[in-house]
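First, one chain by itself in C-alpha cells, the form predicted on its own.
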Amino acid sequence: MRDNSSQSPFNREQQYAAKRKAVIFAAGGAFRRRGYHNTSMVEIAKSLGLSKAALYYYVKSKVEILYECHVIVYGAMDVCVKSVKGQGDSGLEKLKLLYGEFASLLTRDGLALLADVDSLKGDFQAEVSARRGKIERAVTRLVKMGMADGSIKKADPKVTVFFLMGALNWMNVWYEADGRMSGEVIAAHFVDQMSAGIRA
C-alpha cells in the first residue's frame, strides 16, 4: 500500500510550521547584525533564497517578524525561569543558574534579545512587553533573595537588573557562532563575571 502520510494536512502544517520559524530566525539574525530599521523584507527574503512573494506567504510584514522573535525568545526565556526552579541553596546561587541558562540560550540556539520594542504597535508591543516584564520579575526576585540572605551585595535591585540584563542585550552585537569562544565558554565567563560583580 502507498504511504501518503506524507501529503497529510497534519505533515503540511508541520512543514510550514518548521519553514516559518527558520524564517523568523533568520530575520532575527539580520535584525542583530544591522538593525531593525536597516533589514529590508527583498534582503530577509534574499538570504533565505526565496522571493518576496514566498516570504509573504510565512510572515505578514516585518513588524509581525520582530514580534514573533521576541515571542520566541521571551518564551524560551519562561522555559529557562521553570529549569531553575529549586535549585541553588542561596539569591546568588539561583541567579548564577538562570544567567547561565539565559547566556547559553542566546549563544546556543540563535536567539536575541532585541531592543526594538518600541517599533512595535498596539497588542503587539504590549504582549512583548508584558513578556519582558515577567522576565524581570523573575531575575528581581533572585536578586532580592540573595540581599536579603546576604549572598548578593545591597543596591537598587531595579538597577541591578537593568545590569544584568544589559550585558545579555550587549552580546547581540558581539557574538558570532563561528568566534574563537564557544557559547559554553562564553556563558561560564558571563556567569562568573556577573557574580563577582554583585557578590557580597
The other form holds:
Number of protein chains: 2
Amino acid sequence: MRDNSSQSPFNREQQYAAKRKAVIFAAGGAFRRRGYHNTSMVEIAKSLGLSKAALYYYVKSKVEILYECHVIVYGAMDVCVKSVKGQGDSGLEKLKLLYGEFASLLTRDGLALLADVDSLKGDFQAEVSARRGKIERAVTRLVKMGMADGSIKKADPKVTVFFLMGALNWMNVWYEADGRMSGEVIAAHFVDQMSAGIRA
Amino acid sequence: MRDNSSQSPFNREQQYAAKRKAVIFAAGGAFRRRGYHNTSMVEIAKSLGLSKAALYYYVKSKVEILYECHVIVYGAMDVCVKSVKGQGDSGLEKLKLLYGEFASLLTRDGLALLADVDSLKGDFQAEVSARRGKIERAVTRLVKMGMADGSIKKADPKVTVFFLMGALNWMNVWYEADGRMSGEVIAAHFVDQMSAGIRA
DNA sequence: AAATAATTTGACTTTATAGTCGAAAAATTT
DNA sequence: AAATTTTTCGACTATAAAGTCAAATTATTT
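Having displayed the form predicted on its own, please output the structure of the form predicted together with a further copy of the same chain.
Expanding to the full complex; the earlier chain stays at the top.
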C-alpha cells in the first residue's frame, strides 16, 4: 500500500480539484466572450467533452461558477495589491506598479474581470461587490497619495479611478490571449497611457 | 373637422411614437443598471404603470428594444462625429472635441453604451457591431492623424483607442444622472485625462 | 349617443435552459 | 476478479420569463 496522497496524477482530491478548476475556467472564458446569460451549461459541458449532468458533479449551480470566477480574479488582484506594498517611491510609482500587475493579470491565465455582477444574488453579490470595492479603494488610496505627494495631478479621485478601471474592465471585450500582441506589451502600454494621463 | 395632424398632444402618431420612446428609454435605463437579462418585460412594464402585454403594442420583442437602444446611442454618436468634422487644428484637438461630445452624451438623456451586444441575434447583431466598428474607426482615424501630425505620442493605435473607449464604456456602470457631479464636469475631466494620456 | 378606432389587460401558451436522479460505465482497491 | 468508489450520462422535471390573444376599456369621430 503506497501512500501517494500528495502526488498529483494519482491523488483523488487533486484530480477532482483540477477538473473543477477546468470547468470554472472554461465557463469563465465563455462568460467573458459571450456573457453569462448567453452561455448555457450544455455549451460549457460540450466544450469540455462532457454532458451537462457531469458538470453538476463539480459545481453546485451555474451561479456558483460565476461567483467562483469573480473570487478567483479578485483573489489574484488582492495578491497584486500585497505584492506592490512597500514598493515605489511616490503614489504614482506605486500606482504604476499595481496597474501593470492588473493589466498583466488580465492578459494571462484566462483571468478576466467579468461584468455580470448583477446576475449574482444575495450574499454572493454582496461579497463580490465588497471585494470589487476593496480593490477600487486600494487604487483610490494610491491616487490620493500621489495627489498629496505631488506626483499625480489634483482632480476628483473617484472620476480619475473610474476612468482607469474602465480601461481595465474593457479588456474583456477586446483582448484575446492568442492575439498578435503579447500581454506584457499591452500591460506596458496601459501603464504608460494611464500614468501620462494623471501625472502632475 | 380640424386638421391637427401635426400638433403634438392630439396627434395620434406622435403620441404613439412618444410612448414607444418612453418604453425604450425605460428599458434602456434598466438594461444599463441591471443588465439585459436581469431585467424582465414585467419589470419594464411596471416601471411605466403598464401590464406586460401593453408593451407589445409598442414593440415587437424584447430584443428589438435592445436593438433600438443601441441604434439610438450610435445614432447620437454619429451626430457627434459629424458635428466635429472640420473643427480642431490637430488630430489631438479633433479627438478632444469628439471625446468630449461622447462623454457629454453619456451623462445626458439617459443614453448609455450598453454592453449586451451578444444578446442580439443575426442581422441585429451584425448591424450593431458594424456601427460600433464605425465609431471605433472614426476615433482611430483621429488618433492616427494625431500620431502623423505630431500631436499624439506614437504607439499602437488599436490599444490606445481601446483604452479610451474602455473608460467611456465603463461610465454605464458608475454614472448616475442624479449624482453630485454634473455631466459637463465629468466630461471635461475625461477629456483632460484622455488627452494627457496620449499627447506627444 | 352610437359607432369606430386606439389602447390596455388577464389569462393563457411556448420556449429555453437550469437543475435532478437513478443507473451505467470507468477507475481503483481489496 | 469481485467489491467498492468515482465519474459520467440519458432522460427526466421545474421554472422563469418571453410572447400571444380575445375581450374589455378608454378615447375619438360622426
